[in-house]
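Let's start with one chain on its own, the form predicted on its own, as C-alpha cells.
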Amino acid sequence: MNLDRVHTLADLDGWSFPGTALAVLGHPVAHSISPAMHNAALAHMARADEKYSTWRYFKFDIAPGDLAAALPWFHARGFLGLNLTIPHKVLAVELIEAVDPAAAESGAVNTLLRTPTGYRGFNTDGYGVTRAIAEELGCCVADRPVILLGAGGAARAAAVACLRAGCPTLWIGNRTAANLERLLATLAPVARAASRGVHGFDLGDPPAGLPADAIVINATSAGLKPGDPPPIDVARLPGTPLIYDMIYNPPETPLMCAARARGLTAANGLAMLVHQGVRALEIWSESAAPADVMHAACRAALGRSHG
C-alpha cells in the first residue's frame, strides 16, 4: 500500500481498510509529510502495543466545498481521527458535531476525533507553535511582541496561544480586511481575559508603528509556490527580529531568505508540525507519542522530497 499517495472523495466510495484509519485532510495536500510522520510514530508504538500495528494514517486532497459532503463519509467509513490543513480548519468548526473549549476561543481546529455520532474537534496549532518558538529561536513568546501574518486556521490558534502564554502586545496582518476583522472580533474575549492589547493592520501596508524587536510569526500560505514573494518586506520590521515561517515545505522560505540576507535568525514550520503532529496522535490513542522518531521521518520526507 503506497502510504504517500494522494487520495480523493472518490476512494472513499469503494474504501474497504481493515484496520484503523487516520488522515490529513487539505487542498492541496500532496506536499504533506503528515502521513510519514504519524506511520514512522505508529511503526515505533506498536513495538509497545500490538494494536497500532493495525493503524494507518493516509492524506486525502478534498477541495473546500466538498468539505461538508466529505466528513460524514469519513465518519461512516470509520476513520478515527483526521487532522486538517488549508483551507479546512475554519470551515469544519461549522460542520461538526462538538468542539473543544480551547479549540472554540480560536473559532478553528486543526485535529478530529471521531465519537459514535460525529466529530469532536480540537486544536493542536498553538500548542505545535509555541513549542517550536521555544526550541527553534529559543524564547518564550510572553518575551517579546508578537506579529503574527495572516488570518487563518494556523494564525487563529497561534494568535489565542500567544495571547494565553502572555506576549505584551500582539499585532495581526492580514490582507483581506473582512477576514482580519472577523479575527479581531473572535480574540476579543481572550484579549480582554488575559489583559492584552491586540491590534490589526492592512499586511501590504504595514504601518510604522510595528513593535521592534519582535517575534515574527507567518501563519500566510504564500512561500508555498515558487516565485512566492514574501508576505511582508523585512524591511519594514524595526529592531532585531525573530522570523519563525509556519510553512516547512519547502525548508527555505523567500521569508527566510529575506531574513537571514539581512542577519536575522529564522526558522522553518517543521517542529510546529512534530508538535501538533504529536498532541494529535496523542488525542486519538491516548497514548505516549515518540516526538523524536516523528521529527526524524519528517526530517527523511524533506530530505526524500528535495533529492
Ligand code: NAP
The other form holds:
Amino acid sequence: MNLDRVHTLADLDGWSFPGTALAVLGHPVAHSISPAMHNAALAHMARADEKYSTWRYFKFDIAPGDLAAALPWFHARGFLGLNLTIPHKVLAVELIEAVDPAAAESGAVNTLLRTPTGYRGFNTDGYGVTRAIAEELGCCVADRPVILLGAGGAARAAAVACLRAGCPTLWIGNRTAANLERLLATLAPVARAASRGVHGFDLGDPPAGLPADAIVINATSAGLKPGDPPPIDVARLPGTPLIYDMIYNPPETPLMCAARARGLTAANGLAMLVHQGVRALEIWSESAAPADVMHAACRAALGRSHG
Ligand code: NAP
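Cool, the form predicted on its own is there; where's the form predicted in complex with the ligand?
Let's see the whole complex now, leading with the same chain.
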C-alpha cells in the first residue's frame, strides 16, 4: 500500500486494509508529513511490540462539506484514530459523539479516538505548542505575555493552553473580526477561571498597547503559500519579542525572516508538529511514542519535499 498516496472518500468504498488504520483528514492535505512521522514511529514501536507492525497511518483529502458524511464511514471501516487539520478542527466538534473536557474549552479538536459507538475528540495542539516553545525558545508561556496571531482551530488550542499555563496576559489578533469575537466568547470562561485578561485586536492594525517582550505565536495560515507576507508587521511588536511560527514548511517562514532581520529569535512549527503527534499517538496506542524518531522522520520528509 502506497502510504504517500492522497486518498479520497471514494477510497473508503472498497477499503480493505486488514490492519489498524489511522489517518489525517484535511483539505488540502497532500503536503502533510504526518504519515511519514507516524509510520516511522509505528515501525519503531513494532520492534518492541509486534502488534504495531499492522498499524498504518494514511492521508485523506476530505472537503469540509463532506466531513459530516465521512466520519461515520471512517468509523464503519474501523479507523482507530484520526487527526484533523485545516479546515476541520472547529467543524468536527459538532459532528462527533463526545469531546474531552479540555478540548471542549477551546471548541476545537485535532485528534479523534474510536469508541464502539463513535469518535471521542481531543486536542493535542496546545500541549504541542507550549512544549515546542519551551524547547525551541527556552521559555515558558507562563512567564511572558503572549501575542497570538489567528483565531482558527490551532489558535483556539494555543489560547487555552496559554491561559491554563498562567500566561500573564493574552492578546489575540485576527484578520476577520467575527472569528475573533467568537474565539473571545469561547475563551471567556477559561480566562475568568484563570483570572487572566484576554484582549483582541485587528491583525492589520496592531494597537500601540501591545505588551513588550512577549512570546508571539503565529497560528494563522499566512506564510504557507509562496509570496505570502508576514501576518503582522514585526516593527509594530514592542521590545524584544520571541517568535514561534506554527508553520514548518517552508522552514524559514516570512514571519521568521522578518523577525530575524530585526535581530529577534524565531523558530518554526516542526517541534510542535512532533509533540502534538506524540500526544495523539499516545492517545491511540496507550503507549509511549518515540519523539526523537518522529522528529527525525519529519526532517527527512521535509528534506525530500525540498528535493
Ligand atoms: P484554520 O482553522 O483554517 O485557521 C486559519 C487562521 O489563519 C484564521 O485565523 C485565519 O483568519 C488566518 N488566516 C488565513 N489566511 C490569512 C492571511 N492571509 N492573513 C492573515 N490571517 C490569515 O487553520 P488552523 O488549523 O488553525 O491552522 C493555522 C496554521 O497553524 C496553519 O498554518 C497550520 O499549518 C498551522 N498549524 C501547525 C501545527 C503544527 O503542528 N506545527 C498544528 C496546527 C496548525 P480569518 O479568521 O480571518 O480567516
